[in-house]
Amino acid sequence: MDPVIITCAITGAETTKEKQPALPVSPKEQAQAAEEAVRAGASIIHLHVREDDGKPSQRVERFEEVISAIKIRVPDVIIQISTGGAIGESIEKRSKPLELKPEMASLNLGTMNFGDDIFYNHPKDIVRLASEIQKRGIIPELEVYEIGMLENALRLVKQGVLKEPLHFQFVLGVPGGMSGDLKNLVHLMSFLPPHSHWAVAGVGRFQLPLAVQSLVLGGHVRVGFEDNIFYKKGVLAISNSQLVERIVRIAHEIDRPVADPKTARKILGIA
């Protein structure tokens, strides 16, 4: 089987230290968590940053500080910045970190109910972000929470806004989007265009079963405290790297190689 790319979403914008004391928030904590995740087998770090008070931030200077700290520890890792920001944050703030020209950035493809909130992505803002990402030579990771978002990506290809091959991330288990039922994953896979890449980020209790299913089906995997703070029911994970290590063990059990950053760049077409 082809190598699996493991992404680790180490912090996110919603998780708090009150719920997960091991959550990395400061630049030093995030750099250490990223290094541990990469040593465990991750090749991509999906990055949200926080200010000193723990609040989510899209400030360019903060992203630059954290990325520099990570690169000192693990210079080969692929940094994927989030343009999702926090719920309710303006598109102007969400797009600012693109100025740093990371190798990858997330691109959300539609508006949706997100728990008790609304995650707002106006069509014109999606086009604007997609254009900014590709103008800067950044690889977009297309975040798909339900089938309409995947079909929206295909429309954007026809309009020339997105270029193939595409890299999709199926984010399943968010209240308001598709659940982590295996039938939903198979349904999404059936709409994938040829030569595209896909990964799964299972939220909460869906993280482990979806990761295993993705390994078996040939997809890639995202784990980390952004999506799930538990190792098993009722037991908090010790670290992000503990979640990565488990996926690596399972991949080895089914003879699925784990991609290092160099291999991940080759698979994704990162120059």
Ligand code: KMH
Contents of the next structure:
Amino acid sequence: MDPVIITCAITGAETTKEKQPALPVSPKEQAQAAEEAVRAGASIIHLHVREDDGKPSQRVERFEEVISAIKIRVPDVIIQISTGGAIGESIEKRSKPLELKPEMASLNLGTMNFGDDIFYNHPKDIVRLASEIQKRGIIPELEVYEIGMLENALRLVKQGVLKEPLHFQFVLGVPGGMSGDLKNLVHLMSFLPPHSHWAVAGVGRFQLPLAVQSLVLGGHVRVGFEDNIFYKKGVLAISNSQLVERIVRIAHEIDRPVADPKTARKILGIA
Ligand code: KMH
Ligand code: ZN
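What I would like now is the form predicted together with this ligand, since the data block earlier showed the form predicted on its own; can you produce it?
Everything in the complex follows now, all chains and molecules, and the chain you saw is the first one.
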């Protein structure tokens, strides 16, 4: 079977230390968590950063500080910055860290209810972000929370806005988007254009079953505190790397090699 790329979304914008005391928030904590996740088998770190008070931030200098702290410890890792940011953040702020030209950046493909909030992605802003990402040679990871967003991506390919091969992240289980039911994953997979890459990020209780299903179906996997803070029902995970380690163990059991960053770059076409 083809190697699996494991992404670790170590922090996110919504999780708090009150809910998950091991959430990495300061640059030092984030660098430590990223190192542990990479040593456990992750090759991509999906990155949100926080200010000293714990609030989510899209400030370029803070991204720069965290990325260099991570790169000192694990120079090979692929950094994927978030352009989703936190709910309500302006599109200008969300696009700012692209100036740092990371190897990858997330691109959210539509507006949706997101729990009790609205995650707003105006069609104009999606096109603008897509262009800003691609003109810098950054690989966009297409964040898809429901089938309409995948179809949106296909439309953007036809319009010449997005270039193939596409790399999708199916983020399933956000209240307001598709749930993590296996039928939803299979339905999304049936719309994938040839040669695309895909991963699954299950939210909350969906994280483990979707990760295992993705391993079996040939997809890639995202785990981490951004999407899920528990190891099992009612038991908090002790670290991001604990979640990565479990996926690596299962991958080995089913003979799926785990991609190191070099292999992940090759799969994703990162020069
Ligand atoms: N924080 C969520 C509203 C991304 O990173 O691109 C959006 C998000 C997606 O986290
Ligand atoms: Zn994110």
